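Below sits a lone chain in structure tokens, taken as the form predicted on its own.
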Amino acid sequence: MKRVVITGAGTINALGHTVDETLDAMREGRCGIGALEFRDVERLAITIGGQVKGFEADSQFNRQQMALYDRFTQFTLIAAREAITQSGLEFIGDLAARAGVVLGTAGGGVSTWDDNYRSVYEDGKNRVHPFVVPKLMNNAAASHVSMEYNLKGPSFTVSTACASSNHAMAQAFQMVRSGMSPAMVTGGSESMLCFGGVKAWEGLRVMSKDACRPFSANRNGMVQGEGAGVFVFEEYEHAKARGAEILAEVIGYAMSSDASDIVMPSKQGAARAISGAMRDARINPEEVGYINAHGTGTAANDKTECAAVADAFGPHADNLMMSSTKSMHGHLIGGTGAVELLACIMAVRDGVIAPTIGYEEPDPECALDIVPNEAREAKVDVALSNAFAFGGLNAVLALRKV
């Protein structure tokens, strides 16, 4: 089995159009959720959200692109540029042959179906765009990719809610872990933020009309976000023997499913997943230092999440600790475990823990360390992350200080 790193990071998210922003807002506990910019938003009794703003398209992309990119393809693209220029690689030869992308999302190109539904519907137009289907579908950031990198290899997108991204990432770990590609492009994004794509996640009722607040007694709901996370993958060796920086390993992963119901989480199903790439990882509970929390700020996913950690980890779960830096950024769906991944690279390689931000009162059912508001520093040689989708589909990765 092959050593896994990671040896490019790429993001652009509410709190920052690069890592490096990113990472800054984290460590200041800033939030990068507020009012929503769109059309009609004023007929949504849901008005915030972790929307991308001071985004430019036009000046990223030209004219002819822009007519094949949804939104959510947009920033993929923006995401990758950056994870593959800090990893030095050059897709050529038989590495373009055998490398590939793997990326999640649960909505694809919402943005594009809710402009063609009103297009059709409400303008009353005969005609859409011939690149429509192109653009919508799920599969088009990864396509794109490929096509702007050269990458040849194993490339596809997976769809699991909001365990997206952490499936994706695991399917392109173990592809490099086996052997099958010596590097893969891999992670995650979401474009929600539109009319149609907030509506019909206000018929859930799961959603906060004035923060998200994981964790804390008060908390109300969650809060959508949108943006990308995107890694570059590589086997140790390879990454070595050609002198890159390696920002963290990538030493397991488990999924699991719950099997019991369409949107009420299971403890056992969250615990399996969790213990499952402990076990993977070849690790003991014990050595856990972080956990990036699924913690979407709603009462059952934030209690049912503390229950799992508690058997899964047993009495060291009162030493670990546990933020969901959802509470800054908002909930990015099928691309949320993309942008998390960053939250547990910089507690690895840092020794800085983000915080769970939005804390106001002390919940029992979640009476473990959640790091509140602020920021810790602290030396952490293995992290997890977890992401816990309705559909009861569960993912986890576990990475390591090199």
Contents of the next structure:
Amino acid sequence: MKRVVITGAGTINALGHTVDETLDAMREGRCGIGALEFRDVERLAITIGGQVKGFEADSQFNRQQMALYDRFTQFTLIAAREAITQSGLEFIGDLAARAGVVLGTAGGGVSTWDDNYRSVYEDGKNRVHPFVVPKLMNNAAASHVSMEYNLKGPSFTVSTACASSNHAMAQAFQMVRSGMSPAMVTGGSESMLCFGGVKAWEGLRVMSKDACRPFSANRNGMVQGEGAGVFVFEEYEHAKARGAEILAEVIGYAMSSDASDIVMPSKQGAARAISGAMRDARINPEEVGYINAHGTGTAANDKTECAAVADAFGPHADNLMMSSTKSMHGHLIGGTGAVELLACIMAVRDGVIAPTIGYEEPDPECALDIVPNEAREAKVDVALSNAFAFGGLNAVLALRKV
Amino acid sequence: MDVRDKVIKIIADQAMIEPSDVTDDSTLEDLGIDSLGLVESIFAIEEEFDIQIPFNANEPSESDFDITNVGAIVAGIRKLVAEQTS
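Can I have the other form now, the form predicted in complex with its partner chain, not the form predicted on its own?
Below is the entire complex, every chain and molecule, led by the chain shown above.
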């Protein structure tokens, strides 16, 4: 088995348009959630979200590209450029033939669906742009990354709702660890912040109208976000030989399925994924210093997640830190695990633990150290990143300081 | 702008060149417009004139619409526009 390290990271989300901006915001406990701005927002009951602001796609992409790139693809390409540039890898020859891109998204080109349904249903038009299908398909982002960077190896899109990115990164990790590929581009993206995208979530009645307050007794639901996180996972010797900067090592993962309910989470399913990731990484629970929680801010997730952590860690659950950065960037759905992995990198590399902001009242059912409101300096060797999706599909990744 | 000017403007936009560089003899291949670009141009022309162009991207040569060169395309559009207004 090969060792797998992260040699590039990129993002765009409500906290920043780069990794540095995002990590600065997490250190400062800044909130990226605010008033949503898009057509017909006044018809929504939920009008807040972690929207990417100040992003002018027209200045990044030419007209031909704009015709083909949904916003989720635009986000992916911005994040991929940052990650691949940082890695310093150039995909040519044998490396290009073996390197691929595995990305997660839950909805794909949601605003492309939304705009064109509006056009044919509401506006009564009988003709849509010829690129509607290639623009909205869930694999569009992965395909455009592969074309842009000449990635000719295994490439596909994983869609497991809120765990999409973690499942995608688990696949990429496995490919590098097994020796199948020397390097993989991986992560995920989501852009559901349009009228139809938010309206659909409203229907579930789990959305907060004012803030995402994970683990706080007065929490009242989740808040959607948008954006992308992309990484370069590279075989350790390959990275070392070329003197690449290593951000962290990916040491293990596990996936599990609750096989129980389409929306309600299961303590057992979550605990099995957490324990499985530690087993796969060959670590003892005591080595884990930080968990980036799934922490959606719903009643159901937060207490189930805390109970699962208590089960998986036993007494050590009281010694580790667990925060939910969704309180700052919102829930990026299929892209969320990718952006949240940045908080794990910051924990093991920089010794800075991103806080759970908006925390107001302790909840006896969430009695762990959730790093309330302010970032904390702490030495952490191993960090886990949790993702527990609707449909009961769970994926947990483990990172270690290098 | 008459039909010809409008069609040439759409084709030139697609090819990212000046309309003055597009002649009746130009083929889409000459202009660097690929199959996807052709489909996009057909869409833009349909939108501009509110017409239906009988074009099948699977077999362009079998369509009842001549795309041999720009002159043929303009002639085809003129005919469709005339039929639509008659």
